[in-house]
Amino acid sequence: MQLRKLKQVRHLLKPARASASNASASGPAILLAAMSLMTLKPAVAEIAPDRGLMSLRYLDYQDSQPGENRIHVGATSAMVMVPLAGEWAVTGTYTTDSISGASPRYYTYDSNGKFPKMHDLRRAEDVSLTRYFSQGTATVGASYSKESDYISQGLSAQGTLSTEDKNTTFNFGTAVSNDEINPVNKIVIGERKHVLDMLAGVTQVFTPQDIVQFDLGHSMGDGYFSDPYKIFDNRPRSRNHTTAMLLWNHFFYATEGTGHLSYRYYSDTYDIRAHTLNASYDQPTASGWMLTPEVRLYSQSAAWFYLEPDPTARPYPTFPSYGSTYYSLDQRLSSFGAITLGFKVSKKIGSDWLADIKYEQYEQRNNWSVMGNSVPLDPFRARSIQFGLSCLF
């Protein structure tokens, strides 16, 4: 199921949204909000714009083990954004990704190299409405994503409100999709996954270069979560999970650059447990240039259900004990901990456009984890680029 894979590099083709932390929503303020990537910075209390964006990426992402390419994916994204009679907003993005490569069966070995190669096309559209008022926001939206075997159709509302200082700021919001599954290989047909999500945070400004943000949320999901292109793949058909998230922006006086370290703890009842260590700076220089170096640590333990490879069955699959209700081959699902480093250039072109681009390479490995190693697999790697070309109007 190649949606699995996309949604793992699609977050990456969005663009932040704009805020008002430290001018005005318009201009280039606005500009350079909305062509950030999402890295977990706090979102302070919004003041509507007054004049529209539009915005171009492209991601190219690759992912690759020992002596093998495997999945490849060109994602073209454009977004604009349209103020409305000075308190409202409609967004609409329209994506489009084309996946291909070899993807393997079960685990991420095979000692003859062999893995069944695929192809896939996914559109996807998403529009919002937003409405701004004098202390807070409120949103709504729609989405609709379709590729050859699955098609997820989503509703979410979202809402903040500040105080009357504007230095504390609490954000809400809900969202719910409804998937259908139709793999090509007729494992099944016309299943189904509903998904609910809430979340709830707060965001205080602490002194002048300091802003701290909560988040809190919840995610409840029932249906089909197998993955009917993986030999023995047979998971509990409902998963639910919280996660708890800590941001903190500091502005540095000498050198006029602002660093973001975040924090996230992820839990669900497939019993994996994650941690996530985030840490940014951006550093302006002359000449409207910005300078990002990230980096991103990750460590998660084993579902319970993961069946661990018995290394003398290679190249062939480990069998499910006899009576087993679920298990799964999927390495995703293992104790596992990754490494990502990235860096992006941003460059203002005078006061209505912005070019950046980004790259970054991730690299997993079962015996990174600090909750427990599964059986080791071969090294999983991955690097994308991505460009992005921005302009108000």
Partner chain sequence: MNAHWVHVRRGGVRFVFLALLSGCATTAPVQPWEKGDLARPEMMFGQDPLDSAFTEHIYSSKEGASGGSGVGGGGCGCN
Given for the second form:
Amino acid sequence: MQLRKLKQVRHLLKPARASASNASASGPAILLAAMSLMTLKPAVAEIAPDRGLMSLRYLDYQDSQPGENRIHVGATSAMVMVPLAGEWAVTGTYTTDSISGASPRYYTYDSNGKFPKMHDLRRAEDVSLTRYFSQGTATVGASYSKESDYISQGLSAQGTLSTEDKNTTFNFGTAVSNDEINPVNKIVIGERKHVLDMLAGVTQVFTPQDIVQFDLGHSMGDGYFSDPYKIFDNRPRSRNHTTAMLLWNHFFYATEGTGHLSYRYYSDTYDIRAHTLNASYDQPTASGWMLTPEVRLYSQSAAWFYLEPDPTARPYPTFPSYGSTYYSLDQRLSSFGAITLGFKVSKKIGSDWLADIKYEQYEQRNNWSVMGNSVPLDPFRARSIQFGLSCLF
Amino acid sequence: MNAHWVHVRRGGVRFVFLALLSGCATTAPVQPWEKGDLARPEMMFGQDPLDSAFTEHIYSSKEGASGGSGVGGGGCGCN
Amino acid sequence: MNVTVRQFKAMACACEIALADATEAEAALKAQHAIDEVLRIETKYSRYLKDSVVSKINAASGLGWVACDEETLHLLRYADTLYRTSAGLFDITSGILRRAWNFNTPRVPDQNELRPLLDKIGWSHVDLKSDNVRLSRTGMEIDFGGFGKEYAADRAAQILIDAGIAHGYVNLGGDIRVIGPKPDSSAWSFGIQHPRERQLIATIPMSGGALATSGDYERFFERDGRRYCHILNPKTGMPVSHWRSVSVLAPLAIAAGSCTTIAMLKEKDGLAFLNETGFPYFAIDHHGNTFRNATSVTPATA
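Next up, the form predicted together with the partner chain. The previous block was the form predicted on its own.
Let's see the whole complex now, leading with the same chain.
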């Protein structure tokens, strides 16, 4: 597209040169400088990307409970977005996760190195095609993910529609996924899980420094939701959840920084309700760096079938009460609160490259929940480091 | 119990939505030439899809809640 | 195909966008997008708005670096090219002379008034480093008034070209960028203002490219038989006087406009400069003699 513009200008340049008898440097010098101004993308119009984007990202994740490192994840993601024919863009993402370490079979207040060791490799591919219209976009996508015991296949469709003044944009999307579960312990064979997701929302420009997005999501899942590697784990075969999400970005004139605030409300048919509050702030510096501190607060209630540990049963797991159908000892279904503190540093290199590094520290505790009082288990901590590099081409 | 709760939530959602719409009605619409700062990459939602994918993946595998900001992308056995 | 003409006011000028499209509604919408782009540039670089990019850079003069967006950096680099091409005559830090020259009252400032202002002028005191700019002297000011209007005309035209317009033009107070000929392939005809009388001195048929004019008749006062116009030499702080009007045809309005201003600033050397650019021009000196190198400029039969 830029090339096309330059060609138009060069074409115009010829007659001017031809008509000059003693042309020398200043005219072309000025025109050349002027032409570079015209290659800038218009800031107003919402148009298809005219350059491709390539991104590479690496994640190193390690979680732990007092005295023991648990799961380590090393993940690499590569994404390529290529614009096509001025109105289309195709995006492909490839991700590999290497998971190793130990996962507890039941509560972690008495771990003592009893976690079974595990190692797994996940590969995921994701492709999407977007068509740009003058007042909206339409995207279709497909995804595939494979682990030794889990295969997931998904399809999605999304759209946006803007008002003429582009101050209001409606977003909607739907996705289906079809998963197959074959645990290595063969506790079940060829289990299935189907999930249908729907999302609708609106993005509104309120002032020259404020933009707000509100999304409502609903997800309906059927199938095998249990954890095959935990003892006493039998979960309802249907899980629906609803989310309401509010995001607000604010630009501060005084510092030229941008604040991001978001809140998510989550509720599902397991009776888990959760509040998530996220705040981050981007501060650009004069030398081209961007500094982003971040804090995230999370709190959830327990699933109705979560089996609270009975301290008198230690060191053995608590047994489900006689006659109960659904039960789980999974810590993730207890009521707990969590805090994340993060810091990201990014730097633009030249006009086409962007590099970043992000560090996050996460901690989960049962007595941090504002909506339940599960028996406190060991605090759960995790730290993650991400490196990212992307370039326009 | 669950049905009752969903009803209450819908009421709340309707309220938020109305608040948003009335916000549009009371403030003057932002003009295209005032959108210079809104066009900054930091002011857009979902600017770094790989970062969000990693981050959401971690949270959905360690917490009960998931979703909220998009659809698609595929599941995994971690949750 | 009908030609839709939208008139509007921007950058303190009467402006006009003409374009031909299949439907009138589409044409109106596309014209609006082009007008929005002109107003965006006006707002972003206005000296009068305290939150504008220019105001922020000026407010930091003598203090430190200011991070710039890509568009602003491009404009600063363009200003640098003009400064070098004009041997320092086109200087975007010279706007500060406005404090001494008020064209509403016919008063010529004396040297004591000009000297402190001249100390704050000089593109060489502006530092550019990667994405940042710094005005190293306290109280210095930059402004893009010297080519902002022409830049806006080109950007508006580019928006229309990108929207599929092939026939039309953008005219911002006499700075004209033609997108393409009339729908019947004939050229649009533009007039050049007579610098002393309320009539046209020449007409130019145009099917593409741009036309810009600078003159001593836009803002001026006369005192003791001498005309003092708004184009000021950044080295002396005094108005130029050799040319009454200079018009240049170039592929882009910003290039045409920059050449007219540099020619005015170069005074009698302006003619050599115009010849050197290679662009068609039409100039009238202080005696009323006309100079041109293009057959396409036809004197108006008034």
